[in-house]
Every structure is written in structure tokens, then in C-alpha cells.
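Here's a solo chain for you in C-alpha cells, the form predicted on its own.
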Amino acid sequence: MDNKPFELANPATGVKSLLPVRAGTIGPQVLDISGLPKDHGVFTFDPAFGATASCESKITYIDGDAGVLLYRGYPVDQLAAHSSFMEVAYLLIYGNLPSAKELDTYRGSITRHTMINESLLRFTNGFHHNAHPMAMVSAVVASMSAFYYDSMDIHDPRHREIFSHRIIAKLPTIAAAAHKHALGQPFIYPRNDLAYCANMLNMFFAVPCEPYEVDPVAAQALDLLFILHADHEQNASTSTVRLAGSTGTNPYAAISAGVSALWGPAHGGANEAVLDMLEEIGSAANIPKFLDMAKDKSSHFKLMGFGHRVYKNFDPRAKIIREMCHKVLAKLGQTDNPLFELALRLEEIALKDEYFVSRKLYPNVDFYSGIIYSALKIPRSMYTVMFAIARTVGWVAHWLEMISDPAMRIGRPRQLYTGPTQRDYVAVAKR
């Protein structure tokens, strides 16, 4: 939908042109600036793309000021309360909530695709025992293109659907293989009688020498975390998947690029950094000192898990995870968990401090998710891998949306060049 265009005048020539104003179904309007280089000989300057709409999408909507997150129009709190990760995955990829029959068929397809080729297991075993699991996951995902090359035609809708089922199904298996390799334990194969998250927990923690029973509360907590992490609009890793995918590369390579982007501590590694911070603070008595350090621009200390690039209000996902923290710790007999108690106290003190309140630095989703992973005994090095498993659904949804768009073009940002002007080569003997 187009609105009244925005008039722009070139100060050098006086030439005027109109920039089309486009409006989505909800959210801010955008200026179509694609004609600026041709009409005015200029680019826009927007470091880190904070004010740039890089694409048109129907998948996820965020209102950072109001603290709203919608998946295909559905509020995330409603989905967290009533849905499941498999249902949310279907919603994000296909655009609508499934019927009971559609959901059953989709679950069955995902379940039947959880096995990975034995050669991929041998590939995993080739890594050093203490290699970071994100390195292993990124490499194995990229290598999947060498095993499924017969169904990677990105222009074939059926091939795209097969890919989407395979990658969502196999990510937990790949993650579990990386975890078992780090422990030096034998790999546990997936089980078709277990639901998605229960199956993942079984592959993580079962051993051949004794039976293992998945705690339903643990599976429920993981399912909730996966729902909340499934998608988050055009974040760094999703934008990376779109940019890589715009080249026409195979979808496994595009997802592998997303895994690598997520690995950064400012993105997927933030919940791990929160636990490191809480351990550094140590006790509630030290909180005022560390809050003062966070306010001091000369200090290197950062208050991890507070504030968000998009949300200028309370992260709606943080409220949901906070409640799940209480439930999980109570069920697992960890109500006196010192990190959780410290986190609650830190939140209480920070939200009474004018410095943080005035800057709207509220707890985000990462502030509590790491505590749940810790309670579930998932190693800290695997936290970002958990994030990747959940976010793969969003990556796939965005890749599918982009690839099926007939107007898709290869991504090509421009720059403001500030280097030397043209220089003539000088022979090495004369320098």
C-alpha cells in the first residue's frame, strides 16, 4: 500500500523528486529510497542498518516501544501459553496455524527426518574433543549439502519443503552429536516415539548402560524457550541467512552462515554472558558496585541481559521466561538456586535505579534463559547451540519467503568511502 510521496530536493541542482512512501499492515511507514542513486547520485548512510527496512516480510512483527512480538499476527505470549514449538514452526513456515491433521502430518515428517547420515557422525568425531560446539554445528550443517544434493533445487517448491523439514528435524541430532563428542560418550540415536524436545533431551543425556526418562517439565521448559527464540524479525543472523541466500547458494550453506552469525556474544551468546556476569558479581552485596561500574563509561563492565536493540520497553519474552524459571527450579528442587536469586535481586535493584529506568534498560530474554538451561544441566558451551536449534525455524521461514519472491535480488549494500583518493604506484626501490 502506497501513501503520499515524500518530496526531496537536491541542494546542489535544485532538482526535486518524489520518494514513494510505503505502509505495511502495521508498524512505521518506510521511504522507498531505491531511486536515490539514479535521481540524486547519493546513497543513504545508516551504519548497522538501524533505520533501514532491508526487505518486505509477512512473518514477524515487533513493536519495540510497546513490547509487542507477533508471529504471523499471533502474540507470542498466546503461543507460549497454548501452543507447541512444532505448531509454531508450522505457523512460521506455512503462514497459518495447522489443523489437527496438518499438525500430526508435520510432526510425523519431522520425526522421520531426525536421523543423520553415519558419515556426518564420523565427520563430527573428527573434531578435537574441546572444539566449540558451534564450530561443529556450523560445519556439519554446511556439509549437509554434500549429502542431499538431489533435492536442493531452490526453484523447486517441493525441494524447498523437503529441505525445511530436514534441517529442522536434524539440528537437534547434530547438536546432540557435538555434545556427546565433547563428553567422549557414545552417540544416542533419535527415537520416533518421543516429541521434538523430549527427543533432544534424550539424545543429550541418555547413555547405553542404563535407562533414561525425560522429565516432562524439562521438555516443557525447552519447548517454551524454543517458541520464544523461534524468530525475531531481521536480526543479525536472519539478515545473514537472507544475504547469503540471495546469492542463490544452497540452503544449507545459508543456514550455516546464520549459525556462524549467531555465535557472536552480542547475539546468540548473550545468555551465556549473563551467567558469566552473575558469577562475576558473586553476591547481592556486590550489586551496587557493579551497577556503578555499568554506569561508568570508562569501565569495561556491561550489564548483560538488560536492554535490547529493538525493545524500548520490557521484552515480552522475558516475562514469560521468568515465570518458567520459577516452575523449572521448583520441579527440579533448585528453589534456592543462587544464580536465580542473584538475578532476581539484580533485576529488583536495577529497575529502581533512575539511570536504567530512564534509559529503558529492562531485562531481556537472555537474562533468564541461561538460568533455565543451567537448571536443565545443559553445558554453557551449548547455550548458543540451543538458540540455533530454535532460530533455525525462523531462518528457514525467511529463506523460503525470500527465495519464493519473484522480485528477489542479490543483496549488495553500498558504503561511504573514506580511504585515499587515487594514487600512482611507486616501485619498491623508491619507497
Ligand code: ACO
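Mind pulling up the form predicted in complex with acetyl coenzyme *A (ACO) next to the form predicted on its own we just looked at?
Coming up is the bare chain, nothing alongside it.
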């Protein structure tokens, strides 16, 4: 790749200087502008970071034009077809696929950390019964820093590893506690004889008064969805985790910030919003009306589950999940699923519409995931929590990558100031 420096002239002095150009292992070249303030006295203006690489990373690669997603170099469709969520978690965090022994040890450690301190359970019980579970989860995750301070030295690699196992292991338990609290049902403790997703389903759906068998189809479907949601490079919630973590705050605080960022409907909250939208549309006859609303900039309505900052082609995860919907619904005996039929029709019509075609708006990961969650009887308010459980792996991988980099500095964007120039204070009586 040609790394010819980029020539830049200072408009005030006319002095020319060269901006270094950096090349990753794949992907477009990147101009290193970090010397601009010192050498030229200027900043760059890039609201919403559409043109800015905020860090160097070795974890995940996306080619948005080609619809490619790689975790540590492995295509996500290969991982979805052959791997498991635990294996993908190991891959994202440690950088390579584990040997059979490494995977076994990793699984064992995650399994042994699934219980949460009883006081954390009592926190959950203090919430209003209809609190949104994302509110409960972000609060309980932040509270973990008050319980697990035996291993919170961010400069100690072993402490960081213990944290990473604890948070990934305990997130499903915290989510299940939030779910049971909303239902008013007793909390179900984790079972170490079950795999990650099966244990989660058991904590969600078992009750103390009768036996409950986890449906392997449901556990497998969830595992696959978790693989697809595990990481997505510098998205809003991951960047939030990195920015919060760059202050040196404890990792639970940083992950809690990520949970809160994920909750927004423009990000992970879209999976819940898609199902609300499909229900509101109601039938295929109403699709044109809703597409018109999505095109009308004054309506504030967007086609939820459509569009992406990086993908200007099919989101590869959406393709896999759409395929998965057919298989999972068939296996669960739910082939007649009106919301899935409506979603398929909506995709078909939108992808022929000039507005969506010209803007390269395709279904994203959230468009079909809610159909699977609803088929698994997971309540709608828990969909974004499911996303958070899976994405915790990515947040942890990015936090670890950042903290273990000796060159890490606090994240601190600059601004283009457009407020008043300096003026003198006027006493209240004279205003």
C-alpha cells in the first residue's frame, strides 16, 4: 500500500508540511492528524466522528461497502456456522482461537463466576416493578464496583482478567434477576451444569414449583445471536466504554456507561423498537404509509432496524439472522409468524424504494433479531439486554486492549466554539 505523506499547507503562513499516512493491515489508509494543533494551530471538525479513527485496534474489522465483518480476522459467517459464543468470547478477548484445553478452562472459569453477591440481588428488588431492565442492568453493573474491589487494580493484568471473567459470567444472572423482578417471580440461581445460554434461559424461565427443561433449539439460537452481536469495532457503546475507561475509572463503571449508551434507539435499543414498529404497521397494506413517514424529515420517524453508519451494503449479520429466523421458527413450530412475514415484506418494498436505494439503507443486525427473541418468548423490554450481554464481550476486549497499551491517554475531543466572545459580568439589578 502506498503510504505517501499527505501534503498540507498552513493557510496563514503558506508553510507546507507533510501529514503522516498510516496503513492498517486491511482497509483504507488513515491520515495521522495528531500533530495538527502543534504544527498548524488548527483542529479538525468531524461531528459524529464519521471520518475519524479514534484508536488503533486489532480486534474487529468491518468493510461497510462489501458487507464484511471479521473478528480477529475470522469472517463472522464462519464463526456463526462453526463456533460457539464462549469460543468467540475467548477469540475476541485473547486474540486467537483457543485449544480444546484452553476453551475448557475458559468455560469452567466463566461458569464458576455466574453467582452474584446477594446484596446485588437486593438492589434489583429495590427497583419499581415496571422499571426498564436496561435501567436495572446498568445500575447493577455500576454497583459491582462496590463488591469486587479485591480485583479492580486496572494496572494488574491478573485483576483485569478476573474482572473480564466476572462481568461476562454475571451479566446473564443480573439480566435474569431484572426479568424475575419485573414478573414478581422468585430469582432462580445459576446452574453450573448448564452451558452459558442454556443457564441463562433456565434463570429466565424456570420457576421453583415445577421442573423446567431448556429447549436446546432455543439455547442454540441464542448462542448464535450472541456470536453475531459480540463485537462491532468502535460503535457508540464501545467508544463510550473506551472513553470512560480512558479516565482510569474502574471497569464496571466503564461497562455500565456502555450499557447506557447501547440502550438508545439509534443503537441497540433498535431491536425493541423494530417490533413496536412492526406491530404499529400492522399489515402489508400500511407499509407505503410508514415508508412515506420515514422519508419525511419533519416526522422524526425512522425505519427502525434500517441503515448503518458503516454498512452501505447488506449488514452480514442481518442476512444470517434472517436465514436463522426461517430455521428457528420452523424448529419451534412457528412457521406462521405474521411479524416475520411483515418484516420480510417491508424489507422487500424498502429495498426497491429510491429513497432507501440511493442512501444505501439496508436492514441492520436489529431488524430481524427481535423476531427470534419473541419466538423464544423473551419479553420485548429484554431484547436490548440480550444485546448488552453479548456485546459485553466486545466492550471487555476493547477495554483490555486500551488499558494494556502503554501509550494510552485520556480521551478528550476538542470543539469548534461558536458561543459568545468574552464579555463582562453584569450585576443582576442592572440586567
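Between two forms, the rigid core is defined as the largest C-alpha subset superposing within 1.5 Å. Positions refer to the first chain, counted from 1. As the structure is a prediction and not an experimental result, all values here were calculated from the model.
- In a rigid-core overlay of the protein, N130 has its C-alpha displaced by under 2 Å between the two forms.
- Annotation for V357: C-alpha shift of 2 angstroms or more between the two forms, rigid core superposed.
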